[in-house]
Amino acid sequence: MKVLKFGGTSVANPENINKVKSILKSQKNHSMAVVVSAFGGVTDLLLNASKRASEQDVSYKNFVKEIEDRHIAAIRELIPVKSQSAALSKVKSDLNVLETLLEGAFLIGELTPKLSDKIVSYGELFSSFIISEFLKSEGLDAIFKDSRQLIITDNNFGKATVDFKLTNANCENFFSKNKHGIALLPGFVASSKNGDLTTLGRGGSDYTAAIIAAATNADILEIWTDVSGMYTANPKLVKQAKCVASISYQEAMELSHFGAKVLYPPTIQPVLGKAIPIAIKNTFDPENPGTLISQNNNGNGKTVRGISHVGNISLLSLEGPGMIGIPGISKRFFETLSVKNISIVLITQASSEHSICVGIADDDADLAAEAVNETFEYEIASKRIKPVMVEKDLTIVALVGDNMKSHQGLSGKMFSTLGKNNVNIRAIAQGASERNISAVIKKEDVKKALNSLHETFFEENIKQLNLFVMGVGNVGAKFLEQIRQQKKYLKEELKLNVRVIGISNSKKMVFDENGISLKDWKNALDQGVRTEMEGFFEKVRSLNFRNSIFVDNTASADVSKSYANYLKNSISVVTCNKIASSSDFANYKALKQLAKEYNAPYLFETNVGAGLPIIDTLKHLIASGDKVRKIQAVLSGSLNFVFNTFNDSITFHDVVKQAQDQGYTEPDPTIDLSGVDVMRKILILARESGHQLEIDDIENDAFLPEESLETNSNEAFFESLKKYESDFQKMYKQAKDADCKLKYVAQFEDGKAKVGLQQIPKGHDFYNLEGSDNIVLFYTDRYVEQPLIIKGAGAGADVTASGIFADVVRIGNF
């Protein structure tokens, strides 16, 4: 024989009751107990008029009103019209039951646990009537059972105790007699010895369901619902989670019983005894294969089979020194939570005996906590003991597995995924078991925590990276552009998922959590909201996404200044704006300092040379122990341009024109032409170098008039460079006549740093620099006489777009 439960939402309206009739359909040759849940939702119609009516607020009729039209509806729609008046006969009778049981709680306003039982009950009492007599009317051979006349329980009413030995003789006796094909049961139901209607709890349909399986020795007990097996994850907050095709009993027990809530967790007990396996199946895709559950099912040798977890949770600590080597401490503290009749879900206890702290439901916080400071009053009066604390709104975060006690490791790598991604872990618990790891941590995290560890343990190593770009530009949009052409290659060969979720420029903002598609982002962008730097931050901040990197392509103090928010929130920082690290020396190393305490890359390779990796190199060599003694360097890709095409046959102007047409320059050209731009480079690398320098410890050299230095706008910046051409011109001629070119150099030595235009004479290192490119000469220990070089384009849309990428993918790799 065959069990088969089918849940609320397998039963939710006659659309889905005529799946379940093909489903049974389709099981040839074998008898079945079919079990059925209330119509999805009517149960917590049933509670709410429960509730309403025992407040005497008569607005518990319109819920009655909304039970009744449900169930007289799905009569008319699924049973036909000649074999329909003795179901609605029989439905509307039980209904003028349940409007005088719940006038009884409005009448004496109050609802006893007794009551409460026979209103709830009727969600299932109705559905398995009405599914039964829907099958006999198509020509199933069908019966409708009552479970209440099986299973025998005692008065523990919302969550009554089953009497196996009662139970198992009635199921016994009726289906060895049972001669039809199919016996449909209401689920939840049951009775006491006296024969007082009781309940299962919430969920209880499972339970009914597993205690006929065992009862009857049943060849498999399959649990039909709206997802096809027990997931990975929960695929509502993990999108990546994968159904695992088989899994063992206790591994499916503890998944159950911390969140994952396609299995009622008491229904494994009763057939696990007996080695009935159990089937996770969906309603709505019967032909997939679901989730197998079984003895001895070791999943192939896989450590980690899922993460689950349990919200609403609160912990409460006891802890104080009257409380080490005490006896008896432990037992008051948790007799007090059981005679209150509060369920502890998590224990955990310092070995000095200092504390215990427990993580209860939510709902029970404030009880427990009256109720332990009442039982350890004159401890606490005599300061022995602390009053008890309590933390609410935290959720259980828990790794499963029968194979995890075999590897080691596995506790620390899944702290170290929380930790990267800024997860505090309030309380750890792990059974000797070794199956079940758990930590409780902010409920705000759960999200987080949960695609953090599933892309540790179950996505093949590749690891997703959600971009928050701000400044979509010349350079950003370069960026975006080449985030879209290389997303295969990154996912395939470097095991990175990058997705952009949000996009801001100076008038418009937009975010997708699912990730912005790249081929239209500059139309979404138009239909996003104003931007609002802090509404941009907030919105990063709230998404709390793992591996978030803010990305700035602008060249905004506004949004440099923001930075530390970004790195305190655990949000790595990539940037080309070159002001946050050549501000003061304290804020810079105050972001290097944030990025180390959050474990929040600050990377800004793009500051100085554009796609080179000068800063990389640098790193490298004082990471490895070398010391850099001087630097000399060409570092302004505009100024080389500049000076490279400027003759005697073009105006200064123009070149200066044609250089900020083309990008190379900032879009305040100012900035380049002052040299303020490459004191600001030179004194990051000379900070990078481990020297501390601020940017008016560096001699600039201005070659511009002071007159053009002043100006105070683009245009009026060109006009004055018109009226000194013979200056510029006059600078050409000197530097030719000596068989040299110009070349606007900046160089740090012995702690000190200058920047400005020099005559270069051939044979040497930067005579022959052309276009806009770069060029970095690193004395040092180990570079003594030969300089190590680094030599190419450094400025240009493409090419600081690449080094912004390759910092993100150094992000990526870390």
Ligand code: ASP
Contents of the next structure:
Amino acid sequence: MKVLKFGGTSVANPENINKVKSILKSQKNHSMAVVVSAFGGVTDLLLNASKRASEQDVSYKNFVKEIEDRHIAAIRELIPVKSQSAALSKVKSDLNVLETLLEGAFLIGELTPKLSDKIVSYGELFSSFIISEFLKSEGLDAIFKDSRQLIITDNNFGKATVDFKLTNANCENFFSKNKHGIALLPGFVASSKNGDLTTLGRGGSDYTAAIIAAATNADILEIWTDVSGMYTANPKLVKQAKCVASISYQEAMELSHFGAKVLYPPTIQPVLGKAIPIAIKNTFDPENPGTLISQNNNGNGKTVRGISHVGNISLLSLEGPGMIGIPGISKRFFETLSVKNISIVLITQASSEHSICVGIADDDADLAAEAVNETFEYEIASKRIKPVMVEKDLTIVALVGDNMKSHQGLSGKMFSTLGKNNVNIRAIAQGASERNISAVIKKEDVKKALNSLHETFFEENIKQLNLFVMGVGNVGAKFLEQIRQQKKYLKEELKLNVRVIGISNSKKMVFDENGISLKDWKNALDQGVRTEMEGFFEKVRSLNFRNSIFVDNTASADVSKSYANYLKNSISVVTCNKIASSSDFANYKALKQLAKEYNAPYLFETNVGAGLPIIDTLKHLIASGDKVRKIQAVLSGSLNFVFNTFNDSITFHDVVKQAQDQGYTEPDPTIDLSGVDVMRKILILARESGHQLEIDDIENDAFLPEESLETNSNEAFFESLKKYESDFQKMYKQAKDADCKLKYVAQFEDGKAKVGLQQIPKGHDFYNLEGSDNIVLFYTDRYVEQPLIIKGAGAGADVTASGIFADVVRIGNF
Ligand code: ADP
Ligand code: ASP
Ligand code: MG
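Form predicted on its own already given; the form predicted together with the named molecule follows:
Up next: the whole complex, starting with the chain shown before.
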């Protein structure tokens, strides 16, 4: 015989029930016990109706109406007209009883567990009756059998304990005589020895099926549900989760205990002893092999088989000096919880004798705390033990696998993954079987925790990077285009899945949790909402994605002030904006410190030399123990362009204008022309070399007239350049007469930095610097005579964008 169980979604409506029928029809030469759940959602409706009624809230009637409508509609759709009226009158009369029960709860203003079970049982009683009538009408050889006559339990309403002796005898008796191909039974419901209706706990229809399978020595137990098997994690929360083809009873039990709702935890126990395999199958994809749970299934050496989570957990901790060395404290603690029938989901490893800490369901927390405080009343009054501490709204995430015990380092990997993603761990437990490692975390971190653990343990090292891009002008737009072009390569070659989740310019911002299409981002942004800096940050923070990176492509001081907030939330920052790194040393240092503390890189390679790997090279020199003695550099792509283009046949004004038009200058060109931009760059290089320097410490030998520097609009600035044209021509002529070229040079030596225009003679490294190129010479302990030279395009949107891109990839490899 075969036992099949169809869950709530599988029988949620006539369309799905027809799918069930097809599945049953396709099972050749098998006698079957078919267990069904209530129509999807009906159990919740019944429980809500009971609660409202007992609170004397008449709105419970709305739920009853919905329940009535759904079942009546199902009968009308599934059962042929000629036999409809009998079915309708049976269900209607049951509905009347249900209403009377609820009215009782309403009038008394109370709901006993016994009454609650009676009410909630109607979900399965209705569904099994309607489905059996439907199957008969479709010509299947089906008979309805009430599970209450087979499954006998104690009186623990809500989650009764099965008396296997009586139950097995009943099942053997019935099934040995049954001549029909299909016996259709309601799941979840049972009865006590003295004939009261009981239920087996939420999700208990799985258990009903397992009890019958074990009692009848079935060949297989098939759990038909709405997913194609047991997955490496809940597929509704982890998109990349994969079906586990086969798994051991113990692993399945552990996964379900820790929240893999696809199987009700007690289900495995009855079939395990008889080695009856369980198949988890999808009603909506019946050909899919799903998952096979069986004995000795060691997963081909795989260590972690799945990740699961249980929500609504509270941690209960008892501690105090009076616990040390006193025997019996734990015993009294656990006994108290046991007497109150509170089940313990997890016991954490105590680091000292000083405390006991357990995880229990949120719903039990108040009762548990009260009971424990009462047990230790005397010790608490004499201050030897503190009143019990309760922390609610937590979640347990667990790694599960039979082979985990023989592998070192798994918990390290687990906790470092969580740590890197800023998931705060409240408590840790490892089952004595070493088949699971669990961590208690905050509810809001669950999705991030599951996804990052899944990435670490199951995704062949594909790492997802989630980008939030602010500023989509020249550089930002190029950056997005480069990501679009490289997406496939990054995934295949570098194992990086780069997604852009948020984009903003100064007017609009847009977010898409599944990633914004980079072909169409302009459109998406047009349809976005008004930009608010704080709102942007809040959104990034609340999305709480793993490996989040904030990318600043603006030149805004306000944006640069937000970095600390991002870093404090373990969100990395990549920026081409120099303001933060060249602000007060204290601020620069604080950002670097936050990056370290929160495991979130703060990278700004493009602050100096656009895409040239200058800062990265410097970091490598320092990390390998080298010391920078002197830096000489031409660091302004715009000034280099200006002085390379300027001569006696063109005006200085026109050259600067051209530089601006070609995107070589900052939006405000005085930042470049005054030398401030170069000061910021040499400052950053000096700081990255390990020196504490402020911008005011840098000597600036300005070449622009005061008047030009003091203008307060771009127009006024350009006007003033015209006025001083003859001075600029004089500078040019002097250099030319000396056979030199004008270069704006930055220098750092002996802890001092200076910038200024210099005449560079032929033969000098700087002399032949073309267009907007940059050059840096590092003189260090290792590069004494011949400096380490980095030279190349140092300005322009394309190269800057690729520098930002390189920083993002660096974080990917971090
Ligand atoms: P049914 O009504 O058929 O009993 P349930 O809702 O009780 O179905 O269980 C199926 C659900 O279990 C899936 O839809 C899925 O969201 C959830 N689930 C949680 N963890 C897992 C997992 N590891 N693998 C598969 N499903 C899981
Ligand atoms: N209908 C019950 C519930 O929703 C039992 C089940 O479906 O397994 O909990
Ligand atoms: Mg279920």
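Rigid core: the largest C-alpha set superposing within 1.5 Å between the two forms. It should be emphasised that the depicted structure is a prediction, and the values quoted were computed from it without experimental measurement. Positions refer to the first chain, counted from 1.
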property: Is_shifted F106 between the two forms (CA, 2 Å cut-off, rigid core); result: yes
